[in-house]
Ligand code: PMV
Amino acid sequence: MPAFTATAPGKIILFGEHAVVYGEPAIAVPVSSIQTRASVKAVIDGISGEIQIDAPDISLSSSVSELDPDHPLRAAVMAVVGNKNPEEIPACKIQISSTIPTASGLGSGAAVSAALIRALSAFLGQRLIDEQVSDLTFEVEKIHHGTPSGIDNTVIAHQKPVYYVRGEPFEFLSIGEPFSILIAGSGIPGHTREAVQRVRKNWINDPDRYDSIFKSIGEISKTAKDLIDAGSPADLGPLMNENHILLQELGVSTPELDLLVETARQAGALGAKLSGGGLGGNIIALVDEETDQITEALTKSGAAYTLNSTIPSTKIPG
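Go ahead and give me the chain we just looked at alone, the form predicted together with this ligand.
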């Protein structure tokens, strides 16, 4: 019996993190140079209902039933098998591998869930549409993040750039001209859950101030959407810089992230900001074609890794 395999890309938020939890728009794009792959194979002579998972990247090899009920891999399997009778589930082994750095704002958790959900469903005879993969992944994301906005699962399941407003139908982003970003990891794990909780605490203590920050971030996302559509990506740089200041005000930046942001700008980036939950994780910089100098400067300033990503135009030439 052939293996059923699915992949899911990483993702990066360009604008609007945190504010998106409070109903403001955000923009995120897939990063296809990094991905998760899930492969499901029948275990001949195995006992029906028994599902084995191997994820060597996180040194995990276990029967699903032996994982903690809250374990995201178990939750992803349960999202697919739900209340199915074990007799209906042929014994199988799920193999997971991933090149997406974990705890870094690159969507590794959502990508693992999306790839696993897609591959396991196909193995069980049901090919899910992207919307279904996104919805099931969102259920698993709630375990990682507590109150996720839904942006990660949307970008990763659909594998396209999105303009996302919580609770509204999302829009695929229209991109007038391709543009390039450089992602740099601070080497410090991101703490999205804590960052989201910190922002909530700050907001509860001073709703007027924080609502106004969220609103300003939302305005940046709206302007960025128009610029991206119009094909003026170079103008996104100053917006990234403004967005970073607002994220600092929310209390989710760190000295390490600030240093990388400053380094990228000094070395020639058109703009830079932290990306994702913050308190660690990544920064992104808007770059021209020549990035060697910026990459070198970021590495000298402590970047654990750098990744280049080009966001292609969605317009048909002619």
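Could I have the structure of this protein in the form predicted alone, to go alongside the form predicted together with this ligand above?
Since only the chain itself is given, any partners or molecules it might have are not part of what comes next.
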């Protein structure tokens, strides 16, 4: 029986962090230069229903049945096998590897779930469509985040950029012209929960000021959507710079993130901002094809890693 393999990309938020919680739009895109890979193959002499998981990146090698019921990997497996009789499930081993940094706002957890769900369902003879993979991944995401927005599972399962307003259906973005971003890790794990709580506390204490900031961030996201669709990605740079200032006003940036943002700009980036919850994590920079100088400058300024990613056009030639 052949092995069944699936991959899933990372994701990054371009615009709209935090404001999205308060009803403003956000834009997120897949990061194809990093990915999770899940491979499922039969264990010929194994016992029916027995599923092993080997994930060396997180030092895990275990039978699914031995994992805690709330373990995300077990949840991802159970999302696929459901209430199947063990006799219907050939003994198998799932091998998982990933190049997506963890605790970084790059969608590592959702990518692992999506790749595992897609590979295991194919192994069991049921190839799922993207929407099904997204829905099942979303259920696993609830273990990671409690009340996830749905951005990670949607971007990663469909491998498409999205425009999202809370409470409304996701809209897949039209990309008029390809553009490139450079992601740099601060080396400090992101603290999304703490950042969200901090912003909410400040909003409660001064709702008028913070509503104004959220609205300004939302206007940036709306303008960015139009520019992306129109094929004018170079104009996104100033919007990134404006968005970062507003995130600083929200209190979610740090000296390390600010340094990387300024370093990227000084080295030639068209614009740069923190990405994700903040208080650590990543910055993103809009770049042209020449990124060596920017990458070198970011590394010298303390970036733990840098990742290049191109967002391809979705326009049909002709």
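Positions refer to the first chain, counted from 1. Since this is a predicted model, take the numbers as computed values, not measurements. For clarity, a rigid core is taken as the largest C-alpha set superposing within 1.5 Å between two forms.
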Note to self: After core superposition, I'd like to know whether residue 252 moves between the two forms (criterion: C-alpha shift of 2 angstroms or more).
What the structure shows: yes
Note to self: Would residue 305 count as moving between the two forms, using a Cα shift of 2 angstroms or more after superposing the core as the test?
What the structure shows: no
Check: Quick one: once the rigid core is lined up, does residue 14 have its C-alpha move by 2 Å or more between the two forms?
Finding: no
